[in-house]
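First, one chain by itself: the form predicted alone, in structure tokens.
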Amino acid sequence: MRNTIYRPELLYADGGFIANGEVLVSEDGQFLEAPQGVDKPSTQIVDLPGKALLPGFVNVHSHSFQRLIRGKSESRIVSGKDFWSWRGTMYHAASQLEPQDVFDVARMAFLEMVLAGTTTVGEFHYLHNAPNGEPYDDPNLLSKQVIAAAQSVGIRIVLLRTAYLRSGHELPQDPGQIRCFESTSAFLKNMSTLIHDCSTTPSEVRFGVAPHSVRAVPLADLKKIAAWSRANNLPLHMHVAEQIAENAACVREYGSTPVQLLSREKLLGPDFTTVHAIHISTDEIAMLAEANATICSCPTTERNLGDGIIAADHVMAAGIRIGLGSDSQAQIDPLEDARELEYHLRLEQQKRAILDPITAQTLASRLFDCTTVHGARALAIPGGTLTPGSFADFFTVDLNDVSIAGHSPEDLLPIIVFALNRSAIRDVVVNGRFILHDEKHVLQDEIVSRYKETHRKVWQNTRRSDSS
């Protein structure tokens, strides 16, 4: 292997573009300083003509067997009314997946991020035990087949293994969640031998650690395991206020909202991030921002499950970083999640550029970095950027699709972030080695053939057992 100097028409810079800019990248997969002077021979060359080229997006945020119930659940007769009954629809679909299936359904997910521009995923791993309920002989099985699934793609993957120990306070146990149940001792113990026999792979594998909810994982838990976090250097991730029912269920245990009850305990920090924070007060961003942690957005599954509206404009006012993640696969488009984040507001207010006037940086540019550094941060990662030091991990646009015709230099970042269609991305790289290339993964005709005969199963089944 040799260093590869990157030489695309138009070059992301400073929240904009540059015109015959290049960046060099080490045979290991990171941006180095950008060449200067004559090439040298140990040199490779390549050329991107017609093309941009950008950071990759990072989704913080992801169910993966989720994919496998788009379009199931959009009735009120299958799923119900709200987000509560929705949830009987997802468990469903959860127990139907042998190990050989959440393989297969997580590459296909993960793929569709890839042709979205894609480069690293927060996986949000909740599903730990066979069907009936009892552990498998290795109880890591199920997240080994989500990072292997990963690894089949390219993408580079944070292993977010979650904590799920009960289905609410002074709940019965949800029939739907026994896939999910673990103790704490059992949770971390698991966590510990999944790192260590994960310690050989390649940095395309991360870990963190994720408490699901606050009604999922009782406080003294909860501390327990946000300290062996800590202890381990990983970020910290938990659903947070998604629904007012979830914030009532906090005050009747606790006496205090979720946001409150962690700033109380100092379980908050610049390692926390909040997915969702969607039905928080002013005074609950204020304690966010005073903690430095991050807020997971995810839009476009916020309005498919009808949760709500991040009130992004007080976040960003407040200084708190917003990264976005795509959830529950109902849409995998990271620019769509960013423009939405805009978007929700003009429809709630009937104001136009909500976003624009909070600080200096534009309004494009302020989306993108959602898109990308505030998502790297989310998950530990030196990436969402093109500087020396970051990982390797990039994109290109054709400058000559229909949706960005028309561009210069100066608008096309707003163009991009506003108006680009997926199918403009032709290149997807990772840690230095193309894993899309000119609109084409090699394994993806292999992988969604896989992943239809899954399908298939999964929903065979589904109506035998309605028609039984």
Given for the second form:
Protein chains: 2
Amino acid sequence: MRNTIYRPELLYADGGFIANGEVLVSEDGQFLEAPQGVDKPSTQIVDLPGKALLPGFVNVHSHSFQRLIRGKSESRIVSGKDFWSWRGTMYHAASQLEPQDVFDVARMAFLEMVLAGTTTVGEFHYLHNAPNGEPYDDPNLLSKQVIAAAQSVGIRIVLLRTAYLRSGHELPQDPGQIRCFESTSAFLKNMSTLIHDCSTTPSEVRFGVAPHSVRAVPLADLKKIAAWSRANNLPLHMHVAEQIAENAACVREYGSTPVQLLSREKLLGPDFTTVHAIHISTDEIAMLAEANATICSCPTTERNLGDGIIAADHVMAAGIRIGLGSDSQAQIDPLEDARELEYHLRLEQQKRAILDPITAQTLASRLFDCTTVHGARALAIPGGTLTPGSFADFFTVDLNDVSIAGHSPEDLLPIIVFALNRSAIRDVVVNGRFILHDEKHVLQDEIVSRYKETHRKVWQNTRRSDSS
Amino acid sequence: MRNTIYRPELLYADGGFIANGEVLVSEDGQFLEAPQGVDKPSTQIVDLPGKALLPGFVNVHSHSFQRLIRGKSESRIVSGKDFWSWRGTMYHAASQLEPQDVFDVARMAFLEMVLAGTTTVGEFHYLHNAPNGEPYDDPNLLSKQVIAAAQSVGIRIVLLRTAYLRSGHELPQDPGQIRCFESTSAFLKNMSTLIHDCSTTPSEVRFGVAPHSVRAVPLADLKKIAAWSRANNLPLHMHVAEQIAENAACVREYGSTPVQLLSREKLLGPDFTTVHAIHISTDEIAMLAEANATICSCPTTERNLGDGIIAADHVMAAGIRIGLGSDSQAQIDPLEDARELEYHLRLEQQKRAILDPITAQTLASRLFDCTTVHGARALAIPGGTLTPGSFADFFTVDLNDVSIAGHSPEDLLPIIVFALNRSAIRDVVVNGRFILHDEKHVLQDEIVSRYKETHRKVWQNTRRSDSS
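Since the one above is the form predicted alone, can you give the form predicted together with another copy of the chain too?
Zooming out: every chain and molecule, the one shown earlier first.
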């Protein structure tokens, strides 16, 4: 086995940076103990002058195919139906996709993530059926397309296969959702088969269980799915409290909000990630903290959708871990998501340094943890850190990029978190292998070209303006 | 005279894009009428395949030297004094700068603007004196350093020379501001001399008059300065209503808010730009609209400072033009500023498409105008547009960049406004000359290297944490 030592100019460590640090990576893609006593002759050295090395970003919540509606959904026509108008556009895109398209669009989104320093994506995947609503011969065909896309790009994926059983309480099936529906038994069977089928794929592929929401999964089914997930030791992810209307519908059906329901039914736990969790009360924050659950926040999407501002101050004060997701792909910029956790509260409260008032470094470190270790924890992978035993997933930044150049030792992390532009990202390594080298991804031209074809195909027959 | 025709794949026109369009540029750097009948043999052709061509961004409000405090001011210690703690850090940086440093830091900020597609900067310049508070032998030395920096980088500059007379009503002079203070007569004399001294510089240099704020300029002086500005036909810029405390101080001194005072004294007008204008009432919006004044909004700075959210919906509904500024250089990203005008209102109101509900294209066009034509109008330059007679200031974007690739004809502008990353900017042309060519600025390495030296010098003797 040939190990590799990476020697950047500055190495991320404990919320700051150290000069002359190095990391040792095994051939099978894990960080090893610091290199004292290493048999140097058998160890490859990679010098990274002028660069800082940081743990890769973890994108906890992605719907890759929604990249197709970027720029298409910035209008509204029916007052009070804003989100559903956006959803109509999104379902239109979803209805058009052949398996090859699912692959091509996912590669485009994953490539953009990699270019932004992301090394792991949690893909909350709910497209299962053919456009006519029938399962494919292999009911996991589209899941496998998304996994293949991740492998093609080189990003680590946790496929959060989504259970989507109904349009809502006492609602008829929405034709826009026919590619999503499965019964609970089919979902569990398909999930088992998928994991089995992929058992020989590399360690970059893992799985999680994603009951879509309390709207789409009735309580009895949710209990079965959660029990199955726990028996199989998988992470559980669910959309929770993104919009007020969603909470109100849950109250009508169950007499309680989603978080109250999940708490009462003992469905929350350290393996549970609530995605969004914007409209939650102080009591509900306490319930999530008590259960040691994670919240996945998606600020660039949430500001695009007009969802509202997560109370990250109260959430962090309660000790709840926050991970981050690019969700609708309105933008793919993990650090913009991180800084918005803080910035949106500054706008609301007209104060500064809300999530940590002590120093810029401690504040930046808190936000950086959201993009890395808390995300890795939510996806149940040993990542988001450079410590021995973790996956060797990391990226480098050019210390001369105009967005971050010039720093004292203590303020490089604040500059990166609050101002880094994607142009500074130079190399991305997943499982010890370069997937981006000096800003270049070997498949970039092909991926972009195929994506543009797919975009044309999906939208060519629709002279609809995006307001329709 | 040799003219040039630029032929991009897509040409910006009226809020959308046209294929096979072209623009004709004269040797002295103006757009000319469309090229029918042009004497082709004497005309140079520049083909720009795979690129879209758009009018350059206009940055209405910049304090270039504040680039030095990026990442340094993300903390607070004294409750209720958040902004002033930030200001303490800023004054510390200002106090350290030798004339050469002013040049080096300005070049760094201007370079980052150019890399983001900016072709004009309005530099609100208030550092005039030596570190000891005495005027330099040439009292315009630092203004000239900033102008020289713009010329070195190639960006068009409107130097908004700032009048700064006092620390505040009934306040002693703040030692942090001694580099700013001038008497009104000195200010007017220096301004005249500066314009005279620069009368032989190229057309990329223009001037404006910037009474700092009602706090720093008493009413009687403000009247003299505004009269002088109007006699000389220059644009007038002033900080107005950024924070609630500033309004309250004005009420204490004059019995009215800044906007009420400016309106009552007939100081507002079509040549007047109020910078920030966040804390203004419906009546005050009507006053600004009635006077046909411009507002310069700086959302990325305002979210960093916790200033609050401008009511862009009411402001636009009243017909007031909004320009945009990078202000403190917390980030330099004109499109992020543009989209935040809309996004911050979505967060506040939990609705979508607030500034224009009709189509994504009309909304994007409104926001794009803020980054271009409205800014040019505020700086009194014929720019921000590709129309004949305007300055030939523009940039190109790579249509294959992952942030924007894939579009229908009607949604390229929405994709650009809501998702473009700086990595897509390829070429920047000012006055008909390339200053960025295929992402490269010829002086980039030198500018970054000198900036890093300045940063080290300014902060080396301060082991203060940024919370001090």
